[in-house]
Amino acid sequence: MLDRALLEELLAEVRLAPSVHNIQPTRWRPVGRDTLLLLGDISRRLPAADPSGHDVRLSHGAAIEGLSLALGRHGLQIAQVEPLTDVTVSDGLQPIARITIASGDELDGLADVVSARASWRGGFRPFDQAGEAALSRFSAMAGNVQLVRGADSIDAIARLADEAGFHFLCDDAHRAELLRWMRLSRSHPAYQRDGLNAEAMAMPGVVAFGTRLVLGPLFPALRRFGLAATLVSERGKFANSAVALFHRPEGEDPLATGRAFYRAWLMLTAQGLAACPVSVLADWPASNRQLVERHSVPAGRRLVNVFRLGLPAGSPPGGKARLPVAELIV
């Protein structure tokens, strides 16, 4: 069922799933003709930003959902996902899940927008009538989302996002880790392979160069003089946007959370909306708590992430930095 040619075709699509900082930690090992082992590359972790490994595991979950969508094109489906509790690491790979493949599934409609989904870090244009209708359709479809509208509410969230982002940037280890995964020059050897490149972050060359200085050697002095917070502010990017609070059941395995997160993002894309996760709002306990309280996230639910979303003012980036398929099969 899963010969090498089919596996390569599947993974060419699966690799388009989102991962934290675009680190792409998921690897695949075929076992027989109907089973895949999902393994985590332990060299692709974020000890400063994600010390518990939650976001990496969520990224593995998004890859599983990507596999499910890709399999539907071939009349196949995931029959079982068995999380593996054996944490034995061999050759730098940690077993995460055993996935059994079976025949007999219809193509999921969200598969059609996999290639179009992207993180939109540019600005938004005002919602028109069609945009409002798209937002209403998304809100009705996505059961894991709390939608926030209104200029005052959005501006309050934008201010809180700046506060949360600056909180993390003031941690030297966190900032250095972020810089290691940023590809701010086209001459970077991994510019088209992984991480956060300047094109994906909507940074023209001079802005990317300045960002490298602001987050690098100049940050301590800029912070000392009270300038750093202003220079790293992204409050303006919330103009004309809506905000979606993505929540899931407390205690849920991040593998399942990641699958639902990817589907929610694809639902946005299917409605012609563009979105960018503002993960710091969920990651910082202070901002997470404020959003849950202010916007009545239901009891028993955990705020996992926050989307800034709307009608894109411009065109999405042309390409996506992804590892070659051959490197994903181990």
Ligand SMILES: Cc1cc2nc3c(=O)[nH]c(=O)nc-3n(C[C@H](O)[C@H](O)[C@H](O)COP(=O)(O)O)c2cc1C
Contents of the next structure:
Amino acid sequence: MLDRALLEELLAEVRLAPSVHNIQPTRWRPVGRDTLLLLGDISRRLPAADPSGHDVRLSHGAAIEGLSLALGRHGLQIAQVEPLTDVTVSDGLQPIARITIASGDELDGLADVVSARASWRGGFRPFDQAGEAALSRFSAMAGNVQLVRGADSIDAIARLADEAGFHFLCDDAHRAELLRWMRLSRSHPAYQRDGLNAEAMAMPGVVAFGTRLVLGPLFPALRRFGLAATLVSERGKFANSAVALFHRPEGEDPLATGRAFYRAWLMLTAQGLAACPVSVLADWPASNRQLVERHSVPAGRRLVNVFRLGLPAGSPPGGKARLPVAELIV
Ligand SMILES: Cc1cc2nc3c(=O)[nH]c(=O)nc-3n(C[C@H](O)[C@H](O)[C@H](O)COP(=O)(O)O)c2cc1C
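Taking the form predicted alone as the starting point, write out the structure of the form predicted together with this ligand.
Starting with the chain above, the whole complex follows.
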């Protein structure tokens, strides 16, 4: 069922799934003709930003959903995902799940927007009537989101995002890790491979240059003079946007969460909306609590992430930085 050529074709699509900081931690090993072992590359983790490994595991989950969508094009489907509890690491790879493939039925419509989805870090234009309709359709379609609208509420969330972001940026290890995954110049050897490149972050060259200094050697002094928070503020990026609070059942395996997260993002894309996660809002306990209380996230649900979304004021960045398919098969 799964020969090398088909696996390569599938992974060319699977690798388009989102991953935290674009670290692309997921690797695949065919075992027999109908089984794939999903492994995690342990050199691709985020000990400062994601100490529990939640977001890395969620990223594996998004890759599983990507596989499910890609299989549909070939009349195949995922029959079973068996999470593996054996944590033995060999050759830098940790087994995460065993995935069994079987014949499937019809193609999932979301497969058609896989190549169009991208993190949108630019600005938004005001919602027009069609945009409002798209937002309503998205909200009806995605069961796991709570939409927040209204300029005041959005601005309050934008300020909270700045507070949360600054909280994490004040941690030296967190800042250094973020900078390590940023590719601020085209001459960076991994610019097209992984991480966050200037284009994907919607940063003109001069801003990218400034970011290297602000998050790097200048940060302690800028902080002392009370300038750092303003320089790293992303409040303006919320102008004209809506916010979607993405919540899932408490205690859910992040592999399952990641599948739902990717689907929610594809549903947005299918409606012509653009979005970017603002993870700090969910990751910082203080902002997470505030959002859950203010916007009545239902009991028993965990606020997993927050999307800033809307009608993009511009076109998405051209190519996506991704690892070659051959490196994903181990
Ligand atoms: C769990 C998770 C958390 C993320 N958090 C953020 C975030 O806080 N800010 C951001 O700009 N992008 C965030 N992203 C988006 C990734 O950086 C993005 O998916 C990756 O760079 C690949 O780019 P693409 O989405 O355009 O394919 C997150 C993605 C995942 C899966």
